[in-house]
Amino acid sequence: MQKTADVAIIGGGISGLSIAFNLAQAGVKNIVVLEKNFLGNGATGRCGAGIRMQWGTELNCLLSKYSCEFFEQAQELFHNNIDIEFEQGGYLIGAGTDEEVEQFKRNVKLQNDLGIESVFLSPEEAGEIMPHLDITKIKAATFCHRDGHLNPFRTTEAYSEAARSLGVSIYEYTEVQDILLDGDKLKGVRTDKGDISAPLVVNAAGGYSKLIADMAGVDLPVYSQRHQIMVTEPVEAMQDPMFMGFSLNIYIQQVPHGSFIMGRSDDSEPTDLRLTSSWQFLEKMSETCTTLMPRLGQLKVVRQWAGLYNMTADAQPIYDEAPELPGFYHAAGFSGHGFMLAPVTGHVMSRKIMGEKADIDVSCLNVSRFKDGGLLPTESSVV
């Protein structure tokens, strides 16, 4: 393993992969992705895999927007044949209350205004996209035909083989211990293959990046909660969007094989870094999908697993360097988005490493804000 590099990212995930690419595409050299076990093997590869543009607030419009349109073009980006799978069956989001109605209704003009192409309807509008929905249980819905789901695994192949492509050196199965530091400068990385002198360090270890801020000695306010799947068996295609609802808490799509993968959030989950699955989201995931889609009452349920969201207090993510230490970067707190901001969040971290401006201001995703009381708006939009 090399002893040197003039950029160490640590996570190899498909935010840490993506910063890779975005700095190797800028013409930087020496770049080194440290992975403790095999890519993808964190919350890239255990998430739902879903990509949206329809948000509530101008800037995670246009973080999700940059990032969809990026993967819309993907393999002539990434100039190799790998197919990402994505699927653009679009999103449906439905309102279960009538202050999500009224905020829908404020939220699709605002995409309109940003150039997506979201539209309002009513539950039968809705049904007639997804005819297994129960839409007496639902007082409206949004909808965008360019939202989707992609294949995270063939996505993290494709980020890291044009990552290879421009000279990155990618390290599996090689875990960081510590990070070296002289004084109050920052050095580079240790792990368990030897030491890497580096003048610049990011933090990209998604679930685990806290503990690798404590490595450095810098504060990063974020925890990790565990955050379940639940797996069908694969049937006919009858169902294109992936559905979502906030107040319902659920999302839920039908992938290219077949098979339903749904989720929901619990606030009781535990923050402990546990990957175990339990009966309880078993059965209440079952109850929250078969309430609103009676049909899928029918299938049985194959697997489970569980993820790890990354959490922080306003459940935006951190794109900063840390102001105690100089040359250490976090890109960290996706709250459950890393994957489909993973296009945007290599643009603006490798911008910011290299002292350039970002096609979007992300200025106000700095790691002060839970200092100074700059918490960003809190949407509804973690599930």
Partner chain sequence: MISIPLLIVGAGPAGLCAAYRAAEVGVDVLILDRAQKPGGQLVKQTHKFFGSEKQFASTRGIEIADILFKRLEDLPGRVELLTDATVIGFYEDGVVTAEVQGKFMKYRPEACIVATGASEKTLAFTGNDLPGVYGAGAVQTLMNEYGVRPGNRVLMIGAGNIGLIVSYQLLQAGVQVAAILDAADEIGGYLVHASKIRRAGVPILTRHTVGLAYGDEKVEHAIIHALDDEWNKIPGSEQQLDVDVICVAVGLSPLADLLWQAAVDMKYIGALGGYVPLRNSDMMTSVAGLYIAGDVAGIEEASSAMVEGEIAGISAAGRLGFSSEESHLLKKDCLQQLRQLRAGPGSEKIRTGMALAGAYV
Contents of the next structure:
Amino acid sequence: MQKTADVAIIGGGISGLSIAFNLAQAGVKNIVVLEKNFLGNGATGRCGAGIRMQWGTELNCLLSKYSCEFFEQAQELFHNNIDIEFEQGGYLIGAGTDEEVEQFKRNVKLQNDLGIESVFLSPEEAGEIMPHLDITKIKAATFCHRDGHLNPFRTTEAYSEAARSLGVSIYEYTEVQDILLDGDKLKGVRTDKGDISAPLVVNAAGGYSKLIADMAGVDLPVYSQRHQIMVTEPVEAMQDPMFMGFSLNIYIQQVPHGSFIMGRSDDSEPTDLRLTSSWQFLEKMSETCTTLMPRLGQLKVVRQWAGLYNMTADAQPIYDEAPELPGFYHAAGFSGHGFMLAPVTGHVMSRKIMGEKADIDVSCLNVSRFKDGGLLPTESSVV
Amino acid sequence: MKKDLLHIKREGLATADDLRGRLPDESTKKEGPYAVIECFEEIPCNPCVVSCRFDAILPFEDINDLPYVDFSKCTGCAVCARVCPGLAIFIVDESMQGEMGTIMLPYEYLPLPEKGEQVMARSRDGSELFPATVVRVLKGGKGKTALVSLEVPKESLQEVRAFSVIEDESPAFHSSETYDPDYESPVVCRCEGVDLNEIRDLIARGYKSVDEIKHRSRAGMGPCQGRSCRQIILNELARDAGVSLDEFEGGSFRPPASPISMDILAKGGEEDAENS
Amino acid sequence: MISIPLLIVGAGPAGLCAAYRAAEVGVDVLILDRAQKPGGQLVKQTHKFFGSEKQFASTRGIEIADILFKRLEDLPGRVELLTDATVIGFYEDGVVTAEVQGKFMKYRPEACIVATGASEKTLAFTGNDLPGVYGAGAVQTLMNEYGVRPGNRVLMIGAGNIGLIVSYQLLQAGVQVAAILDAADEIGGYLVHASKIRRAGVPILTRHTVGLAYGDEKVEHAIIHALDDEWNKIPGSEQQLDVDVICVAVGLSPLADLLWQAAVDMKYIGALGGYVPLRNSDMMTSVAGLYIAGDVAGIEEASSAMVEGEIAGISAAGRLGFSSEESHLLKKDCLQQLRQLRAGPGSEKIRTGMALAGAYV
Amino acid sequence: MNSNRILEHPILEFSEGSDIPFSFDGKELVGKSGDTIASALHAAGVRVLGHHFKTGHARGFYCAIGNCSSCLMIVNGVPNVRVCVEPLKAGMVVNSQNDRGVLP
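Please supply the coordinates for the form predicted in complex with the partner chain, as a counterpart to the form predicted alone shown previously.
In what comes next, the whole complex appears, and the chain from above leads the way.
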């Protein structure tokens, strides 16, 4: 393994790979990505891999719009022919309460103002887009046809292949064990395969980013929560959009292969990094799903698994250099949206590392906001 | 494995040589029927020795011992032949006057021949020897192993080990038809229809574990949970890496172990709510 | 949620014997089996078993299934056996989930014995997914449970005990067996089984394998060939056989999905058929209170499975506070039986494998 | 039609089960009590249960004990039924499955 690098990126998930790709594209040489398992084995390979522009805050709309536009042109940008299976079947978001109806109206206005072509729908109109939805269970809906979902494994591969072809060195099965300091100066990283000295280190370790920050002795106000998901046997295509509901507590999509993948959130999920599954999830998820979409009741569940949401207090990411340790960067706290934000993560982090201005101002996503009482307005559009 | 067993292990056939020490001497042969036990492999099995009322099978120290007959005690009663799970005991009688003797063979096929019927005597490899007459039939009864005695020339008593009811020529299995297959790759994952070339291609591209290959190819993601394909993928990985299988992770196994419908799962929660 | 003292997963020889020994000393037992009737693979074993009287030697498997099932009546502990009951999940909170006759059930057992048996290994050859290529277990099931002939002419792949026994069963059902192939140098199964097949005129071709199956949407022909010392095809050795069934009997793997879910320590031990749970002489895994018995603990004969089941049953009962004066002696006797069953020269691999798995040998 | 049934067996006795009528791809067939869908079809000479959605290959059963999912068919309109372990019932409408299946 090489002994020095200009930038060492910790975490071979989609965030780390996107940062590596963007840096390399901007001309940075000698980049290494360090992954303790195989690429995408963390939250990347465990997530629903949806991408939507329908958000409730301006910043989130802009960030996700950047990502969506990136994925639309991914094939050309990556210069490889890996099909990332970006299916733009839209996101249909159901409102379960009167408050949500009002919120959704405001969201659509905000989105439209930002150039996002979302529409506000009656339950009947939603039913036309998704005939197996029991429209008596929703009060209204919003829809954006450019939203969609991707194949996370292929997207990971597309990013890694693109990064490799730009000269990035990717080390799998290489675990970072310590952050090397020279006094209070960043020196590099220690892995189980040897040390790498690097003046710049990026913490893109997803669910494990706090462990990495701890190694560096810097504060990263995030915690990881288990989030469960399950998949059914495949059937012929019957649902184009990702369906999502916040108060309804569900996201469900049919992937091109034919399986339905769905998840929900649960405040009682453990926060101790475990990746186990629970039987309660199977029951509650099935109950939610069959109530909203009775026709799917005959579908058989073939597998359940879990991943980690790396959470922050305002459910929005941290894009920042650690104030205590110059050269040590955080791209963490994605709160369940790291996959869809990956393209913009790569863009803003690479600009930040190179000291250049990014297309979107993310200075408010700094790490100090949690101390300064500068929390962002809470994003209500999350599952 | 005893060295002298190798030929049997290859062919499944005993030879006259293997019978050495397993047959009575010439004078004992004339005294009455006796058991020939063609059991050459030490396996854990003892019904023959347990069933013999005459202690004519030398006692076992270990259940894996081989049975040897004490011909001075053996009456040829055939109780052992009935119980032997391997159908490896035959009762030979060459005590009668004249050219002919009898051999009693365990038989578990249909139809069961009748006394007086002509059948085809066969050797240990099933090849035809000569037509022979059935002289006695003991039906299987509770144990269902019938015993059938054939009249056989004395010099062939150690050759005949089977018979078949005479029927039309069975068709040849070999065909001369030639076939030019379009050599499709074998299927590894039956659920997802992933073939061996796809797996080998991924391994060649650097994918190193069952889970990586599963994510990329879908092999093992189907409803059977990788029960059919996992072993083959592990073999391929090990072969490529040139290491033994135990150096690989088995990959993840996730619930449910068998597909279950959401309707059924959803009702599980309702019932709990009702009960509480 | 149902709390129970002892849950046994699988009503095959191991599970039924475990239930007997546990209920004998007063433990209430729930057995779940995914099949429609109990007995596991015994219900298709038409041949007489080897072993000694204690393992029902010289009795046919189908009859042993009956004996094991019937003797569960009238024991001090109540044995409830549910069929069409598939255990699907083991969770970290100790809950075991199952689909029982169309209902999702959750159990919280104090102790559990996993006796799920094995699944069949598959073989990669061109045309291996054609209808007519069947696992040996499938052929047995079809023929001996449902009374349906799998075909008219069969090519058997594998000369282990299963390949030999199923070939014999095919002949008994009036089906022709064209040949038995095995890639190995030697016949893997018991010689007496092999000799029985040879007497019926069926060739056993060692160092041979199947290269290709083809036909119009179903097996009509197979091309077989000889293998050299490096396991490569010997050019010119091809033979075409006209068969309508290719029966794959290339071995079994422990069906350990549930044990993986329960996160017990597993180890790949080739001699035992694949990944097996580590265990102690009580048949307990690395998870306290979770026991194993039978093929899931390592592929062996049904006779060993029954004895392992007894040990697991006695041990689990003991853990739950149920034992009798005889329990200790009985367990000792079972361990002795296992030792004997594994003592032969043909069991050398098993002994090595079991030692690696932590079992008493 | 039931030429694959074993009528006589040296060891086993198969009770003369009662007839169970069912349909397969529109054809009326008869199985026996105790059959699974797969055993009844096999007895009736049906080997091909459908075609794989990706490879297009013909599919038959493989394991016959519900392990492998090679025998998925459409039963009474419900796709992806493992017919090797699904008991046959009178009047069942069984169809070949050649795609991923469509939910009723």
